[in-house]
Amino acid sequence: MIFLQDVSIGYQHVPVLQNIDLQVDKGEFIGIIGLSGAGKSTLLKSMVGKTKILSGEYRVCNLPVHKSSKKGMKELRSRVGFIFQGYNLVNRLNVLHNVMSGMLKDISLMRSVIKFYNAAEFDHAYECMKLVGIEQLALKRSDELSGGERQRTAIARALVQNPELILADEPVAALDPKSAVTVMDILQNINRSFGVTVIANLHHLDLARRYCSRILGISEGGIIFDGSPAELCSQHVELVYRRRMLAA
């Protein structure tokens, strides 16, 4: 699903992460942990070409991110669902039309603007909303939703793409504990039931241990831990978060 060999990524010509080697297989649920500013979001965004690849070989869904054309990047992004901490919903639209906006790879922009969808498209959107438990909110404006409901709407929007890969950038950081567990349960269900690969940046170490099959720890410009939750011991945690501990 994802292959990085000796990859450096960053902004302009300044690397944030260097000499990264990583392989992700289909169906994995990976949690990325690390301090704020360590490069977690940079790594996630690089998987859809939103961060500059400075060197190395980088493939996602067997497409070369390091030398991809605009057409190639468009194809890649159509196969990847991205979930944001800030939800990225259109507040004036209801839940249904926010979810339907995830179909832009399959329908024309004009059809989306005038909200012209066929029965099969409506059915697909409804099934995605039902999967995350928001079908009863279909006609409610998104700015009237709770944080948890907004994030579930964002997940449903990603699902209508029929993605092979879901990238979630701090999907529960702004949520209360109950809503955070609900969202993580949904992502785990998607991963297990449909075989969709999920990669999530997580501030909550307990959630990473509970839900992820594999954890990556990022610190000082690189991946310093790569293993199962059972292999993540206190020494590894100290290495990942040592800057904060040293400051304290």
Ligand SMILES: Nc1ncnc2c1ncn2[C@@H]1O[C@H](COP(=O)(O)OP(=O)(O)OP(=O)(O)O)[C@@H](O)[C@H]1O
Second form
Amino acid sequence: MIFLQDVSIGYQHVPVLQNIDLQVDKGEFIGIIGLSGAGKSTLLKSMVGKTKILSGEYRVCNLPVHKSSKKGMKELRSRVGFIFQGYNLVNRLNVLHNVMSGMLKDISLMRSVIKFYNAAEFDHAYECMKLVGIEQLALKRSDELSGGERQRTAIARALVQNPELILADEPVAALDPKSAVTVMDILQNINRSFGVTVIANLHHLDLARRYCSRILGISEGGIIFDGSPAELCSQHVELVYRRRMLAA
Ligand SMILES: Nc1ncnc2c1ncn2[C@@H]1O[C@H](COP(=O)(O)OP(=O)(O)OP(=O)(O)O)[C@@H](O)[C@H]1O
Ligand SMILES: [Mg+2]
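Alt. form predicted together with the named molecule, vs. the form predicted on its own above:
Every component of the complex follows; first up is the chain already shown.
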């Protein structure tokens, strides 16, 4: 699903992560942990070509991100659902139309402007809303939703494009513990029932341990831990969060 060999990623020409080797198989549920500023979002965004790949070989869904054409990038983004830190919903639109906007990659600009979708597309959006339990909110404006409802709308929007891979940037950071568990359960269900690979940046170590099959720890420009939750011991955690502990 993902293959990185000796990859450096950054902004302009300044690397944030360097010499990264990483392979992710279909069906994995990966949690990325690390301090604020470590490069978690940078890594996730690079998987859909939203940060600069400075060097190395980088393939996602077998497409070469490091040398993708505009057309290749469009194909990649249609196969990967991205759930943004902060939801990225359109406030003035209701839940249904926010969810439908996830299909924009497949329909014409004109149809999206006049919000013309066919019955099969509505059915599909309804199924996705049902899967995350927001079908009863379909006609509510998205700026009238709670944080958990917004996050579930963002997940449904990613689901309508039938992704092979879901990238979630801190999907539960802004949620209370109960809503956080609801959202993680939904991601787990999508992963287990449909075989969709999930990669999520997580600030909650306990959630990473509970839900992920594999954890990546990022620190000082590299992946310093790559293993199962059982393998992640307190020394690894100390290493990943070292600067914060030293400061404390
Ligand atoms: N658009 C940008 N241009 C230049 N530098 C950036 C940009 N976005 C992020 N950075 C820098 O890249 C580094 C990694 O940032 P990133 O957002 O990936 O961290 P993070 O691990 O996701 O942090 P957080 O947990 O706070 O979300 C930081 O030093 C940040 O200042
Ligand atoms: Mg981030």
